[in-house]
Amino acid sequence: MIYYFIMVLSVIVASFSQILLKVGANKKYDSIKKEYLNRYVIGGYFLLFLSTLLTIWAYTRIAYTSGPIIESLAYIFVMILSFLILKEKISWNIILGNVIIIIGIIVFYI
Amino acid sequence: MEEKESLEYSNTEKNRTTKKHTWILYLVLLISIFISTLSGVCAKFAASQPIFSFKFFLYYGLEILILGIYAIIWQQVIKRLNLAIAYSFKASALIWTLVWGLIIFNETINATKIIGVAIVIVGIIIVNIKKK
């Protein structure tokens, strides 16, 4: 059970990584190089790396097919964090669409 | 090439994350996700090689290279799109999972997988409904 929690934690970390990347992308830079070599993007990919370690740890105990299904929670986490942190407008169709996406992923992997 | 065009597009566009998107941006997004699925294919090839053999490093190196290219494009995409919308497109990777399973790994395709992919496509379309 704890390994499922680790998998969820990995998804949360990966979702925060996307938020960091977006925060970095929203800023203005005076060169292409700085668009990539800044603390947000580097931090974002560090979080993503951390998330892969957690995923590997979780996979030592959980079933291989349940991984992608748990990972699909990212669509919900990214949506909620986009709303809370990035102040993006989340309309009804974005919520509905992401729920349908998750249903599709579950159907695919069961 | 598409990436260059959308770069120019951004320079002229003041409001970078709203309404006016060109189809090129979505095409670049879909292509970048397609490319990212190739890294998974490389990972699977690498896993089937003896560890630390030449081919292992070749496939693993290719996997990292593809992820790097994907990361570069992804940053340009989210600069121009809302994250929640751009992220939903990642689900299109499922289509390629199905295709690679069929043509590279000789996996079986069943009805539920095709239905799953179809549902995901519907979901992505619904996310992108634009209100006038």
Contents of the next structure:
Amino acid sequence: MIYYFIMVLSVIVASFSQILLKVGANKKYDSIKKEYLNRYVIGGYFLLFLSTLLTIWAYTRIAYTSGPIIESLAYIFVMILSFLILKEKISWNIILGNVIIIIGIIVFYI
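Now show me the form predicted alone; what you just gave was the form predicted in complex with its partner chain.
All you get below is the one chain by itself.
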């Protein structure tokens, strides 16, 4: 059971990574070096690396068919974090798209 929690934690960490990278991409920098070597990009890639390690660790004990179902939670987490942190609007099309993706993944793996 703990490995399922680790997998969900991995998805949460990856979602925060995507938000950090988006924040970094939205900022203007005066040089290419600063554009790619700033705290948002470095932090985002660090979190992505951490997420990868957590996913590998979780896959040592959970079934491979369970992973994609849990990882589909990333669509929901990124949507919520985008709304809270980036102040992006959530339209009905976005919600419907996320629901269709998640239903498709669940149906495929059942």
